[in-house]
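Have a look below at one chain only, the form predicted alone, in structure tokens format.
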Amino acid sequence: MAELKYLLFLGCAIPYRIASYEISSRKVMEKLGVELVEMPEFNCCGLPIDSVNHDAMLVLAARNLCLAEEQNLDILTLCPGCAGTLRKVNKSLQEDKKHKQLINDYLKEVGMEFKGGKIKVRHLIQALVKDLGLEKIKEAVVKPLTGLKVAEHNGCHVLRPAKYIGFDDPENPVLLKKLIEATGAECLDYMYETDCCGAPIIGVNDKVPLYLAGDKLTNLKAVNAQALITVCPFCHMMFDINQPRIERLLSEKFGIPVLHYPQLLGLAMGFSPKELALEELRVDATKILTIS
């Protein structure tokens, strides 16, 4: 029987663009004794949306709130967006009754009504430092990835805001230096550490998002990473699929290969490439196999 149990809130994004986020997640909470139950019927987390219409977007959210009430299973998600977004929307709506009343009007419509209070919201790397823990996570290492130099990208949905995110500090984020340093690699501190890589606002200009997170390869460069750790699929595009682009425009070589945490200590855990999906990355990651 699995210790942990979540239903799995994959969101738009990763099933259509970033499998290797799932394959390699689904492949190392297993290993680490996780259950992850498919989540039925869900939608959109709101996001997208919120500038548009905030009322909708709450709707949206409280309705995958109100799936994970009937199934009486906090939320997993591997999309910091989502976490972001629905644990916002669950503390709101506990908090103003007035507005979970709208919003319960028009759940009605659909046979639902967000209760809140029973379930709780869990993003990827919370999930892996808060409730399983880093020893755990160190004794599922079987292949120490001694001797490889990676660096971090949070992002800026998993730490903020930190009134409703609140498990890391936004300014000094720490936890996922701690889950790569469990799989025995090496994570480095580069300059700017923090910043955006650029990707929500990549629909309104191109460029400028091309130049940010060409700065944070830049900065990457010169500190000797050998590839770039991430836990948010948009992120990952941002630095991985667009990295050619980047360097077109910079008229620089990079060739930093961006892996997602689950495939980083999917490879210390024993796992092969392809099991964890290593080749459908943009930037070849096969380099940094012989490093460890």
The other form holds:
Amino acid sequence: MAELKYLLFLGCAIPYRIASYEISSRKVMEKLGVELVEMPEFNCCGLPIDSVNHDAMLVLAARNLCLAEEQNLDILTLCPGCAGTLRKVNKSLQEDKKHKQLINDYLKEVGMEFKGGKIKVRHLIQALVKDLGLEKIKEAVVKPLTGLKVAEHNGCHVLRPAKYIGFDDPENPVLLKKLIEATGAECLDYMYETDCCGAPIIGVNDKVPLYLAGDKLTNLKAVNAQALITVCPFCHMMFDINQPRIERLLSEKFGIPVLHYPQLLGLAMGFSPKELALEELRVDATKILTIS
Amino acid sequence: MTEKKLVTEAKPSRAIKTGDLDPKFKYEISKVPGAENIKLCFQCGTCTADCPIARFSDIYRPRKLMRMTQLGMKDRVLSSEALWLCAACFTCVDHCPQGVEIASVLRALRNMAVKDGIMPAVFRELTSNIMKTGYAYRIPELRLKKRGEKGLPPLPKANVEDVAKLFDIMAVSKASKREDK
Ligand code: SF4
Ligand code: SF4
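I have the form predicted alone already, so could you send the form predicted together with the partner chain?
After this comes the whole thing, all chains and molecules, with the earlier chain placed first.
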């Protein structure tokens, strides 16, 4: 098997609150034979301050890209926000020579230069589908999750804007579904499946995101989804950590466990719930373990 | 510097006086990378119709923000709370028949509001965190220590000197420091 090797870009949200995503991703990737190289240092991808100062976002992103260029390794991220940002900046700075020069003028002050065109940026599921391939994932499944009915929530920046991302069809995404089906579980359709979870604005207005995520949970309940599968730390916070809050707000009980995709895959690959940090989830996920 | 307040759009809308409009505003915005196509918006309303935030908010209407920008309602747009409600999900960007990158136009407007001293507290906090730690969130020491117990490698320390230096040159530090008044 051809060696797959990436520089792991962790971003800020995962070490801040979602260790279970990192733990399960590392376990699964190692067993799949994918090597994850640690970054000696990195900074925020830049996305959180795009609204404050666009050029500062570009500089932060480009600085991370420079670190990867130095190592001559493609970047793998678990967060769609980081992936989308680094991918977009990697592409747009290469195309816009004038802006690249401006950003490099800043970077020169810290002894760096963004070259462009040297490395690629992948989100976890993009790497699994495009680089490793669904067949390899199916081969790794030893305990198929037959009988389990789940649904997916992609995370906007894995899909959109289509012209920068070019991964799956944003109107009818199928690749995460295929990844889920590779575990033996069934992946259900539901209303407003491709809608955003609302997390990015929760610091400005919490009601709108809670109602939005609540609407998605209502639609998931309507199709009897036994779990929701996410691939983003922010979506995960919205649906898992905030689920009790949403239940109070809507006076409705959901109790829908929210698993990171590598947790689901890990179960099918024979890891124990403990190894995949399933106990760290806010909404109890043990009930799905007895289903399959 | 006194802090400016975000304004929730008054309903019903106040009458617009042409003297309050800035006819050059849309050209200023269209110079920002990503926001070029603001002039092409023909008000079809697709962005608002497909926006998940607009479905649950009474005040957030991306089409309206595009129109206000075209008309040059600079002060009202830059002080509007609605400006900060876009979740950057990019649904509208994929759907706009005129190729307007709505989310990028809004980002250009937000950047301009920040220059005028208007930004929600959360962005000030994120900026200050990045400047001081390299990361957007303040990760508690205990959590960093626990990584080892969980079998995770240590989180590297970010190069804070580099980040602070870049923020200084780009005058980002100034924007975030207003909290320390
Ligand atoms: S979808 Fe595009 S053209 Fe239509 S109102 Fe929105 S920005 Fe304007
Ligand atoms: S990018 Fe912003 S305006 Fe457009 S659909 Fe998403 S939240 Fe609404």
